[in-house]
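The chain below stands alone and is given as structure tokens, in the form predicted alone.
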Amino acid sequence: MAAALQHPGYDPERLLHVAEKMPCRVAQAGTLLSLMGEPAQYSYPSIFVYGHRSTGKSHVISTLLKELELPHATVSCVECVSVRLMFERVLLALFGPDTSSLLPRSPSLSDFVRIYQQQCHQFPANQTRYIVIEKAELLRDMDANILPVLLRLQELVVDNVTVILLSEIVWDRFRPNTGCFEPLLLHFPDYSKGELQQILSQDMHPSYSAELYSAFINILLGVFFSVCRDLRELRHLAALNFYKFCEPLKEGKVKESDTHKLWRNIEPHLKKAMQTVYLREVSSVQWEALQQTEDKESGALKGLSAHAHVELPYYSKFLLIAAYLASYNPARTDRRFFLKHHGKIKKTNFLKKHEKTSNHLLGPKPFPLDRLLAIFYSVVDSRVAPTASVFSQISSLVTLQLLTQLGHDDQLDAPKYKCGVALDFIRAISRTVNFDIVKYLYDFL
């Protein structure tokens, strides 16, 4: 049952409808409310939303503003490439669609402030005003005067109209250092298990009761949640991973009651999802036609999660095997394997007697940068130049968290890195260039 959400300004039946569209955020929306008042009266200049990523600020702000018919103007920072097209979509969703027409091409602050003003003369406010600003952070990398003009922009149009800020960082970092009027601040902290339990069971399959979904929810956040509590990223390994879950039901060879067989059949599934959080390499409808052909072709495809089908540019598959190489390979034994004409060497060779372990059981050593380029030079097939556009995709790797550096970004020495994949994935990688990388690594020689 949803918690009751009550101000005097509005219909209780409405807000008791807008309270079951926002479960386990209706404390958060009270909040708001309160600090917006009635439709009729002035509210605060500004407020500053802020939180984590997927933690239901644009679903509250938006299910408020769109169920309480309050006018509203709703703008990403990050489909606004410029002010021109944040200023449009402002006057377009306030005033309607012949107002945007009246910007100059190269629109300034007080170009907007001044066909605002006009605009409020001939449509005069009878309510409340809301310009809703998404990835607000954006905003400090435009002009300077942007940020504390939108924080007091009712005092400068001289109309009711409140500007609400979305963020995920904190108003400390988001202050400019020049000082601005300051804006209610409204925290939306993070779902905890039970609430993300709540709201992924209302997701239920309709081929399936809700307790069975329910079970499976719990042992998806058991295994999950201390590693994403993202709520969109939850749902979609969900998607991702009931048909599994469902296979023996539909075998007949369990019952819904029967959890702990289902879990040990789930079990697996879940451990190869772990690898691919957040990298999305593949959707809902792919990963259940994957699912299927492993069974039918567990022979051929044995090995290959998930995580293997990552879709990576040519050169990106070339410096992850040279990563790789440069991890579990002793750096002497680079001449024995990338260098021509350097005869014919044993292992034995290289062999000291205190080396009886397996770098693959050791773990991923770190090497530098200067190191893994000369690898790769070696193993791809075309001569590359040293261009930015293989640092970029260095960062690429290390932003898909496939590669993670090692020390700080202020540091002098050449970076560092350690290859964070394993060995299934980066024989499947491979495969997928023509290359055999077993013959390069130092443990299977």
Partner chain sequence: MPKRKSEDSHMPMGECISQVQTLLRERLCHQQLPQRPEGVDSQHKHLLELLKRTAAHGESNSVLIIGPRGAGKTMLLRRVLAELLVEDDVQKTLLQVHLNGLLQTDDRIALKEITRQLSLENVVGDKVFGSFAENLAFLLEALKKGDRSSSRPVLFILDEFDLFAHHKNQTLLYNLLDVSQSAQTPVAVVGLTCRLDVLELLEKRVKSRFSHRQIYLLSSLTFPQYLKAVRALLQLPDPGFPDATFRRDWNHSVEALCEDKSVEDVLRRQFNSTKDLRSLHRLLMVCLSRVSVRNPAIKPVDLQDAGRLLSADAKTNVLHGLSILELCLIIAMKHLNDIYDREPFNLQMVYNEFKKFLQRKSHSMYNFDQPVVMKAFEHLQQLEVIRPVDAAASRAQREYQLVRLMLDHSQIMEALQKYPQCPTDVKQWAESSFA
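Remember, it's a predicted structure, so these values are computed and weren't measured experimentally. Numbering follows the first chain given and starts at 1. We call the rigid core the largest set of C-alpha positions that still match within 1.5 Å between the two forms. First, how it differs from the form predicted in complex with the partner chain.
Relative to the superposed rigid core, the position of the CA of residue 333 differs between these two forms by 2 Å or more. With the core held fixed between these two forms, residue 399 has its Cα displaced by at least 2 Å. Residue 162: CA moves less than 2 Å between these two forms after rigid-core fitting.
Would you mind giving the form predicted in complex with the partner chain, to go alongside the form predicted alone above?
The text that comes after this line covers the one chain and nothing more.
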């Protein structure tokens, strides 16, 4: 398979070495290499490489350029807060350290192209120069003319230069209004399950056998593959969970060959990892600490989620509950929920609902302050006076972003709010004050 990478312009041994470094990406590297051609030949002015996150775009290109010792500059758009940084890096990498001082304080593209041309004149290229731009989607947020210029840089600086753009996003979403030089598109497909298995199995633990590790990877992929195909994410999860997987082995309870028992042992942990590590709700240090303490606590799977613990004052909780009810119930139903003698309400008519108009699908509706307070007084079990402290609690809920104020801040007489919390959260809150919120929600009647 490694033999597939060959090109007359380059040393075959070196290419073999390159091919070893990129498992499952030799075909893409081959296409890229044949587009690049021999070092002295012209290459297409701009190549746009797209593919999902961690499909090896940057890795393949940087390995190729580095190992084959081609002149290149790699710039990531995330790091370039100003265009100056980008220009500086390109000039630095291509023409040596003293060129970047030639740039004026706030350089324009015109300056960049001028200096590039001067340098080019001094050091004429005998090899194609490459400029690799990572995270190219961020170029769209910079000045409008940067992307079109980069795409036709070869023509503008009259040099043998190729710009390679890397992005996750398809080219269609880049094209400016009046069009531009169209780059050559190259797709990096995602790794298949087998390929992922092969790559992940490479970083096995030295003290365990390769079969064991690949069995572990198999289990891991079984749980996560349907959700996540990001190699980096999977690698992170594998590294975090491997020790847990090996625990029964260390204690001598299970033999290595007994994969079924190992699977039974690890599966709940992986499921939990999906709810926490995968969502970045806990850091890896926290996760490791948790795994150690958990064995002592006889394994009651405690909710790790950050939503579970928010401490609020007593009245604030009720204010939040009232806000939730006001946001998710239609105003016409308030009579039914909060009035003792609400008179006659036709039950059939009342219960006639449309799924389409359910507020739990469409999102919270805004409500005025009066309605919030009215509901608040009827749900809170003691008598509360409308003091400044209640109002200040409302504004602190807004600061905590549990409520959102709509419209401008200067509207003092009739401010409108929207509740900004999810159902699970409000249920957890109402449980702490012994309030059954579901009974008061129109959507769940």
